[in-house]
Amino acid sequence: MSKYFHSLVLDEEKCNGCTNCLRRCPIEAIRVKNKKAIIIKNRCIDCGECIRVCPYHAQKSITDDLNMLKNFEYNIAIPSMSLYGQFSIDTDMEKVFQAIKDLGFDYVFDEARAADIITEVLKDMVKDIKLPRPIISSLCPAIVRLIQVRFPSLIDNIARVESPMEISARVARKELMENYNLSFEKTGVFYLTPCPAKVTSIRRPIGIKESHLNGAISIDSLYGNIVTNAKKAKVTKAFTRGSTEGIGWARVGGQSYAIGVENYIAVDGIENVINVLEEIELGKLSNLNFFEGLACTGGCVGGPLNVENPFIAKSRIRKLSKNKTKSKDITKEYVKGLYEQGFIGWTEKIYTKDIMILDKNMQRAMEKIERIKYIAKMLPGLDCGSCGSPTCTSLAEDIVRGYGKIDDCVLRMRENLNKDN
């Protein structure tokens, strides 16, 4: 997979270069030309803010649907966490995992088993004082490729265990190759995603070579089939669930909570994030053992392809987690077996995305940063986006890079026309 994959993708035909997504994007990835934004492909994370706050629903995602299911001979479900906040909190979530089986799956296994999973290796990681602190949690895609891309520095602190999707599927097709006698090729495993970040890991996965996964189904394109499936659902065989310390994994606090960890922070929403990891990065909160970052206001709850508000979602998570039930079937035994077998670490290292770098050649890229410094001296300085780049100096590195012209800015295009009146 030679080509990036990215899940965001934009409708030009419903673009009309309102610049709401380029003040929005957290890493300037957007840039507006000739009325129409244009993703940078390389620097893009797919996080999703865009899809939030464009008015014409002109950014989306990619992702699978339901015919994707005639490829294979058994199907697995594998419904986000974030799926018990899209529903009240009387609904019976039996018959909900039932609909989602009844729209054409064979089996339905809840991440929030997953969470549960992954909770103990955090737990004995937080023990271990030899490993970098914080420890930064590795649930979100879009945290980590925002590490790759604008921290560095800070990948050796991110926990190389995979989430709680990807360890689903891999002990989904496990036990059912076990108890089934299915082969790997004839079973297929869908995510029912959140959001468009969780897409692009599956096709272009963090710390892994292949994902177990064979697609992603957004939730806001089944939930109204869903729905009405679980008006009329008939439950036959109880299905096996998390814990609610695992669904509590799907807001902003709860891994930390899970874990038991005390000296933490979690921080939801892209750019509160950066903000922390700014922090983190000069050195300002290394007694921290655990950060928690999460690019979704609320968290997996806040997701742009949920269908329920994030903070109504978001209540009904927590009211659900502090019942304090607990999964019977993972056992310290149980994970450490996984574990062994290499259904939980990463096995490939992570880079650096060097998509800042100006210039291989260290001389000619301090003589390009001089010269963005020289032409953004030459701007306003007000940041109006009139000119299709985010900020000023954004303008000035891509006149530098060869992307812009100093014409691109609307007031400095007008000093020239009076001067030549």
Contents of the next structure:
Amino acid sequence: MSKYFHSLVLDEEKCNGCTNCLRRCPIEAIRVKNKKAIIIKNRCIDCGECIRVCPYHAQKSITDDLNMLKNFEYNIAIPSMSLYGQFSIDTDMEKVFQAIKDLGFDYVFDEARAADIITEVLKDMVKDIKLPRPIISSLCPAIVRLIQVRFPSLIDNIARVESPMEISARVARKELMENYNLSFEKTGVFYLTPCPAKVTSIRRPIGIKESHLNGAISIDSLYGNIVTNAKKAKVTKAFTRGSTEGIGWARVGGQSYAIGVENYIAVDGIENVINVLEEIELGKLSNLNFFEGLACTGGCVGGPLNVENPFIAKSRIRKLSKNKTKSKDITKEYVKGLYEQGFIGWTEKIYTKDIMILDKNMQRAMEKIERIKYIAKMLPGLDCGSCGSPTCTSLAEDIVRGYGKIDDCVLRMRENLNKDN
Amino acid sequence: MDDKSGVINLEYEVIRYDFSKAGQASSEIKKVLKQLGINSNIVRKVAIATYEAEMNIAIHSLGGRIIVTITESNINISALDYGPGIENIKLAMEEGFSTAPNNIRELGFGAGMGLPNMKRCSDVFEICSKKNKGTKVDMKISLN
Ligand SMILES: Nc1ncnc2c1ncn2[C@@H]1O[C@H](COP(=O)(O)OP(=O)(O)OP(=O)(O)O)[C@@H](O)[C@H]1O
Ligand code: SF4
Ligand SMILES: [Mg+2]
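Return one more block: the form predicted together with its partner chain, after the form predicted alone shown previously.
Entire complex below, previous chain first.
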């Protein structure tokens, strides 16, 4: 495998170099060269902003499909809790789960159950006065990667627990292996994903050595089949499902609500999350206990691979969480047991990703900064994006890094032409 | 120190009550330090110190400047303004002491933690002030 894996890729044929994505990328990881967008691989955090804004659907996410199921004897589906928001409120979710099973799976595990498990762990964490404040939720992998690249001084604030997806995979496989006496290799575990960020986390996990998932299939690619199957679905055996609080994790604020933490901030949309992280880094929110930051509008219901409008989906999740059902099997003792078996906590260190550094040698880096300042002064400062870099300063940086040239600036070119005439 | 080594100078004007621009110095300095590959905990200290200095000038003074000098061994931050100066420095340095009026407190400032935090973040901290003249805060953060 190459050093970087990203679920996010560009379909070159569809891209016409319009620069929409260029400006929207929160970490300036996109350039447009020769009328095609390029994603700078070591910067991309797979947040999916570019997928959302591309009018030509040229930015896309690599996911798996149902053919992958052939590689295993038994297959487990883990539908993201955002799936609850994809159907009208009076839909019988048992039928939806059966419909997923009828796609060719042997077992369907509700991700909301894993959310219930993590809720118990986080309840203890927010009481632990030894942990740095605020504790930052690790639910959204795009945000964890954002912290690695832009806010490394906050790495120690991230809650060292796995995602509901990963814990679902571990618990589901364990349940299946025990019940049917199966070996690890014979079981395939697939996530029905709302976002590319989760796909990348399977291939390039953070905090753990290896993911227990074998693949991820996008919700939008299966939605039609699920709807069709659900119409004729016969539920033979009831599914064990998560609590309404667990389901609530699918919308922003749901986690904080489930934990019952006071003094929290829950923020959706990556730009908004960046703004709050800036404040946290400045030490302005040191009294804050818990920070829930999610890259997508509305939370995971806003994931770019969902089908329903995020606001409608969010409102459904809110209505569903009102009913207040508890999950009976997830007790404190059960969760403690899982924790001790290593099912929940992170084992690996989270590293800073120095994407900004200009040169390992500080002296040379200083010289480069002077050159950037010098070049930036020659540019018009309009941040128009026509050069293929998101701003004039970033073109200056690109030039110094060796990825661009001053003539890329269209306006300067025009000025020079006028002078010559 | 080694006088052949390079120096980076950054200078920012801070205008009274201009909250749209306040914070600019600290975020630009943060970027430069990251480009230099400075350890993230040091970057954070410099960002906090600069931000608090900027805010104090914007809120409590008539206006002033932030001057940052980066060398291979340390970062110097000077914050100076044109008055009105601080009457009792010892009191101003106390945690929780603030003269910020209500409208400023409503914006989330005025906890009286700025100066103590600036001191905590820096390795060397000096403040001098003359009534009706101005205030000067010098902070040094070592890179080693
Ligand atoms: N540059 C300045 N000019 C005049 N007075 C100042 C200046 N800087 C600080 N002071 C005085 O010192 C007091 C304490 O400053 P400090 O930064 O610690 O707290 P604050 O600015 O009031 O609140 P916070 O920084 O927590 O928002 C201020 O309330 C103000 O009276
Ligand atoms: S908010 Fe949820 S759906 Fe969106 S990127 Fe993060 S984990 Fe994925
Ligand atoms: Mg202050």
